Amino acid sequence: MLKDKDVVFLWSPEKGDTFLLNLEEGAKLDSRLGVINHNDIIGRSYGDGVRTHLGSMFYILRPNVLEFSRRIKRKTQIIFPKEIGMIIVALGVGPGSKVVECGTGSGSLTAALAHFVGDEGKVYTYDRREEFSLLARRNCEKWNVAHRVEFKVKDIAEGFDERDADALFLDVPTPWDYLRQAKEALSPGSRLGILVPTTNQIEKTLEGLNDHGYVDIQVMELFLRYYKTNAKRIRPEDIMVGHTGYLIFASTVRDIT
């Protein structure tokens, strides 16, 4: 049964309109298909339908990280869902993981990491700008995962506070400057992930990873293309999600002397 503060995803079979809502007693949603009272959703269950004051139907569906990431309030360029999925699986993030992130930004990846580590895990996220850290906190609160995140306003040139992290991700302009700090924070055999937007940055990052003794280095670029869902006219959408960044992954090992 849905209650106040729960998150729901609304979908209209009539127009395909969608909304992601944090339920709040007494609140209303205005749409071109009419008004929906949050109180008409509270007490129902996922899979139920709710009608606007004009009689249009919306189905109440379970929300997911994909829809949340698309709609996140942002002041910065965010990491997109197509990269988030690969980051999660490549870094081995799961329930109980201890994950360090730098480049909090608007919190798109932060919220996703916090979603997957569960209440047993923890995300430690760093940004030099307090305004971004505060925005990311608010976004994580909307996804009900802020209690799994420790937000830090700090220059990582001074190093990370954490040790023996299970995974670490860098989304910063010069990641090669922080590879020593990342290695100090990670447990041996764990994964480092990096996002850069240009090939010039790939070159410098690869040189740095080799210099700092990282192994199993991988570089990839992901593309995403949706298809129209008309069963009589199946074809790709006219616009696809192309280049948004290059992903680099590497593993730490113990120094051999």
Second form
There are 4 protein chains.
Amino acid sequence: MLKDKDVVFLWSPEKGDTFLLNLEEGAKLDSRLGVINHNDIIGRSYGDGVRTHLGSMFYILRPNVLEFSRRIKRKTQIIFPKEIGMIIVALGVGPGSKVVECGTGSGSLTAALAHFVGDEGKVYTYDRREEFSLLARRNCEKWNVAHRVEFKVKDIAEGFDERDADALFLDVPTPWDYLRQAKEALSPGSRLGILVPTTNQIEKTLEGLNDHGYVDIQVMELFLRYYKTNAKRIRPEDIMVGHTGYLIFASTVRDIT
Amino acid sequence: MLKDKDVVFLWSPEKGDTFLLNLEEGAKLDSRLGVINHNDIIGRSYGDGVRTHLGSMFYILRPNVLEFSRRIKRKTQIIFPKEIGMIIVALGVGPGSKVVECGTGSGSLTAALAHFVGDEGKVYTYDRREEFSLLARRNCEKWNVAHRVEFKVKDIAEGFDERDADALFLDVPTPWDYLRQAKEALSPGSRLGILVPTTNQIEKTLEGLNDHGYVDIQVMELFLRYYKTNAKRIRPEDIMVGHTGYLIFASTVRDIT
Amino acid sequence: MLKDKDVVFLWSPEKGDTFLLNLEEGAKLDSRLGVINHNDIIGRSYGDGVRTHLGSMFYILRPNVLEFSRRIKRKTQIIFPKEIGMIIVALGVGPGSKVVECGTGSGSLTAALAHFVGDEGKVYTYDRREEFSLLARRNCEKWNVAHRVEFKVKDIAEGFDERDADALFLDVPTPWDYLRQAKEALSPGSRLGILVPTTNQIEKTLEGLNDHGYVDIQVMELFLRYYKTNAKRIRPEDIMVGHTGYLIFASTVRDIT
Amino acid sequence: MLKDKDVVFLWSPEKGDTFLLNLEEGAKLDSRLGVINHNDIIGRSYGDGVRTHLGSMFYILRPNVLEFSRRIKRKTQIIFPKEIGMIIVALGVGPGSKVVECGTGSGSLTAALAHFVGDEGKVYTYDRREEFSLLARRNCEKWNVAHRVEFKVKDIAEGFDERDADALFLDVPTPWDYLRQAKEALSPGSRLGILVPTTNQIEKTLEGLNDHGYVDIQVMELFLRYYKTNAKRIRPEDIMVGHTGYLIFASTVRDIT
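Go ahead and give the structure of the form predicted together with a further copy of the same chain, now that the form predicted on its own is out.
First the chain shown before, then all remaining chains and molecules of the complex.
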């Protein structure tokens, strides 16, 4: 039974409109199909329908990471679901993982990582700008995973506080400047992930990874193409995202002395 | 410190050769760069190097789901890492999730799901063919997640044994034949995922999803393009995977009576 | 030296704005960077610059098929340059070719075909709707190739008037209804090209092509991804066209009697 | 009626095997389906069938640029049909065009350009290595377009011999070294096309184009995905070409003095 603070995903069969909502007693949601009272959802269950004051139906669905990261409140470029899935899989993140991340940004990856590490895991996320750290914390609170995250406002040039991290992710403009720090924070044999938007950054990052002795380096990009869902006219959407960023993965090893 | 039964991922700086290994005391690995004794790895740590009898170095890296699902012992078409990442994210799978899957096949998705649900979660996987169920179990045992999986040899036309599943995945030739059964097994408001290789199957699946009252239907495909890792000659690989399958996602709702 | 009726392509170094223009004595072009008098272009040469009344520069470039087909005046979905290039190449169109096309639509492919067949070639284009035929003729006149085209307002269910065509292209909603007619019009051993937007149409087209004895059938789709042109930040554009249509090619053969 | 020296494209309905052939009296073609005597084709027509000595049928189809450029005898990396189509369209090549190209390589683009410029046009192609020039000439002879081409063995660092070219294409490792020479050869307001395989080369090329005052610069890449042609199982081919090269286009303008 749904209660205050629960997260619901609303979907309209009429127009396909969607909302991701933190339930709050007494609150109202405005939509172009009419107003929905949160109180009309509280006490109901996932899978039920709720009507706006104009009579339009919305279905109450379970939220998922894909919708959450797409709809996050943002002040920065976010990391998209297609990349998030690959990052989780390629970094080997899972229940109990200890993951370090920089920068926090709006927290789309932070929240996803916190979802996947579970209550036994931990996410340590760094950003130099306090406003982003606060925004990301609020976003993680909405998703009820903020307790699994340590938000740090700090310049990683000084190094990470953690050692023996299971995975580390860099989403910063000059990742090549922090490869020594990343290596110190990672458990040997573990994976570093990096997202960069330009090929010039791939070049400098690859040079840095080689200089710092990273191994099993992989560079990739993902395309996601949605299709229209009319069974009689199956075809891709006219417009698609052409680029978000390039993903780079590499493993640390012990220095041979 | 690595011990018997641990999983390691070996990577050669010389040729980029890789192996995913379950350590076994006394066992040997044959490679084109020479023989590696498992005993030379046992007692070492991730991040260390180990040499073949011919002197070639392999690094001992932590395994991850990406490499595991790519290298799984298979008798069937497997589900690939790029789809696995999206499936996990779009189905909202995470620690504690109760996930149902059919067919088991070689168990690449089974093992990945079992990895992500953690010890508090559970994966129920169905296949009509006992040989696949056994193969998938062995694959999950290698990855040390078999205890989180119930392997069932059963025709799902009779229905799933589970109710209130958090997510359900169908990788079968005629998913439209099992949409009623899937809906019965899923918790209302939760997501069904489907993989089909052809557009003819998309058509029939979309018709079935509409007939059975599923909502928020999405159809997509993912492309993964690897790049060469020479910093001075950045370019995509000449050849890429052109197609694995189309992913379809939809949510169940309660029937309005 | 540029004169009345010549076609010029204007490009602004300031904002990247572009115009494709038929020069007309005394005419004016309104742009957000100011007004350009056609008379200021007439008498100049390609490669020169011309200034708006506000002092902004536009360069006078040679037009090409790519820009023309992108910028054509349209009342219908047009065929895009990436498909036009492949169609020309796969149909073997060239100087002297005799090409049949249906439907005419806004004439983007008509004009491109007329460009490539030269003065020794001929394009026969069919459309049931006179308004499209007229629009396409005006577009071809702008490109100075209308004299190479016969515009026919006619239902191709009754068959094409031509025989021994070197190539034939169908851009109609139900191409499978006209495969007999296409075969009659084509020279044996020559190629038919088809554009369809949905996979359901691919299915019916392939069935029809097999029924009518076409051989060497090929189905393909093309993706075109533009990159930003800042040398220090090389990356694809954020948004790209996700779909225009599927191209199908097949050859006719003589019926064995 | 087919005669000595004609080009035919053979296609087997049995296995999809294909051959591009210059007919030669008395010659034989070996295939895994048996031997075909050229004399059995001479005197027949396009669209007819011919049988191997083992009774397998091949259809005699009209050749096209797509198949020719794919099947060209090569000693170098060739330019592929998907790029050729875009190059022709973006450079505005057509009947009567005067086109300059470097390097000649195996002549796949040379032959395609020669096809499209017709008997009123001309292609001037440069390569430093005589063996490529000779190979390309033989390839163009097979396609019966060699009379439209001037093959030059010369280093373009010294400049091109031509002035007022309608279009110029560079397929060389360091195109940025020849941008002055290209500008001198091109008619003002006309287009330069460049193919480079790496992003590092895009970077240097963009810098050079800006330094030399080129305008309307465009960078793009094309993907071509083939589909299987079974109407009941429509799906892309498993494997596709992931990369051939990046296309860069830019226009020359008159220097303002």
